[in-house]
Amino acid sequence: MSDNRVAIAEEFRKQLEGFTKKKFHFLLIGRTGVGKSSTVNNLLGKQVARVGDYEPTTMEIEHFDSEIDGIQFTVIDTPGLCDEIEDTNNEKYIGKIRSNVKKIDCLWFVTELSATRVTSDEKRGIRLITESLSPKIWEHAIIIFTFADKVPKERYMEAFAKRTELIKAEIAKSAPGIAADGLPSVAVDNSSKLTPDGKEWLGELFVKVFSIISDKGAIPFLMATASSLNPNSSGQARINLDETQKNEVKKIIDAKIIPSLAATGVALGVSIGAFAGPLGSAIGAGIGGAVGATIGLVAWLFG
């Protein structure tokens, strides 16, 4: 590794340390009992949102502050927002959302894959979120279908495609200026590592979230999940990435991470791949926490 590449790699490490002070924010919407909390807990590898604490009788907003490897983040849940409840004072709910939700890096719209339609309550939830936070909130949204195991294997792909089409159509109605067709969607099964097509869903969920999260939230999110993505001595990780997913993550790193670091005054060049191959051995030794995990992940991806 040339002296110049060593200097750039060392600068990369220093800048990552600066990002340990940054946070990311997830906003979860969907009907009570649909598996919002279980899904985010599985992605992040710890219980960061409570499961099953609410009845579908009131719309409240809960903030769950947590950290992984020193990276701070907040998960905001909206129990009741997409439920049929007696008090349907929309203006009150809009006020609650506006006063309690300030920073969002990624919006999760969570619904069951096995449902046959978009319920009137889900439509209302989509509309209220749009009116409360502006249509632009959907630019960093992902559609997540839970209970994938409830759909027969032979109908899985058809159900996934149709449900994606229906949800995107509702979002497009609510936020006509947003390119809803481009929103990522993923199916999950919180009771199994695999969806009915035999594929691990955690890796796909990670990639989709990473692809859509805001630029300012991308680096802290990557740093918080890096330890879960790094393979162990047997080549396995808590979140396994196949070759297609690895290549997609590399593209996102080049597209999001490099510009974000450059905005802080770091000239890393066109691609992190130019120096990342020997990165781990050059500066990664002895570095722990999120910084060390991220350096190891980048070295593995590009090495």
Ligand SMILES: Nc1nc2c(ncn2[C@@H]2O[C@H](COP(=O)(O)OP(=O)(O)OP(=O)(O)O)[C@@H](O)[C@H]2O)c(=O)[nH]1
Given for the second form:
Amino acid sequence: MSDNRVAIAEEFRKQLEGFTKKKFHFLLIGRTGVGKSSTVNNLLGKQVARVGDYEPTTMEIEHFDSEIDGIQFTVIDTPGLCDEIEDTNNEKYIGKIRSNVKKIDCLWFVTELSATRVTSDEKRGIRLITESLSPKIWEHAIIIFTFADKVPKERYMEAFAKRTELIKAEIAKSAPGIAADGLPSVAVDNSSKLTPDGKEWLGELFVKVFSIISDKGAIPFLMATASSLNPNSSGQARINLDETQKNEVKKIIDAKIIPSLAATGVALGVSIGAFAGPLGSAIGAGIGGAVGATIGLVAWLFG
Ligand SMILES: Nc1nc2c(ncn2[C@@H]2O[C@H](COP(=O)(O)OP(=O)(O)OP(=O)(O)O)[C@@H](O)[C@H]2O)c(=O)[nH]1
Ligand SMILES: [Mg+2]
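What does the same protein look like in the form predicted in complex with the named molecule, given that the last one was the form predicted on its own?
Okay, now the whole complex, with that chain kicking things off.
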């Protein structure tokens, strides 16, 4: 193995290590029982948030702090925000969100694919989030449709397109300055690996979140998911990416990750080619942890 490769991997390692102290933050909104916790747990491969039948009685904010391979993150849940509950004090809740929700790298709006309309509770939730944070919060938002299994196969594509349009229209109403049209949306089924179109949804969810997450959150998020994305010796990963998704991830790394790393030291962009491929993956495996997994992942993607 050429010394040059080792030197570049070493430089990459140093730069990534600087990011192991950074965190990422998700904010989840959506009606109770739509599968917010299940979806976040499935994406991260860990029981971050409690799953089950639970009826909120007041509007709350819950913080779940966790870590993967030493990378810390926080998932903030908003029980009651999109639910019809007795004690509805919008002003009080806006204050709660403002004082408890500081940094958000990605906002998840979660709703069932099988629903036919945007409920008044959801509309209120969208309005409250916009008012308490800022319309700009939607620049880092993703629309997630759960319960894809409840839609008949032949109606799946149509339902996905239609529901996406309706939610985007509602967000555009609440945050007029935001290009809601460009928001990513994805359909998931937390009871299966596949959506009714026969595709694995986890890779798509990963790519969409990675595409919209803030630049600051992107590196810690990639580092926390790297070990789930790296294929094993039989080419399988917990989160499988097809060729199109791989190319998308590479593009996002070029746009969001490389510039941030380059800003911390040596311009890495031109160097990745030098250790991409199996040798780079081997170097990553040797280093271990989130840093090694990320080096291995980049080597595999660009190899
Ligand atoms: N069939 C099916 N079941 C799902 C899906 N997503 C979640 N569930 C089930 O729906 C129930 C509620 O899921 P949660 O993930 O707890 O939903 P939540 O939105 O976090 O609910 P709260 O935290 O109570 O507001 C659980 O029993 C899940 O197993 C899905 O896509 N398909
Ligand atoms: Mg939950």
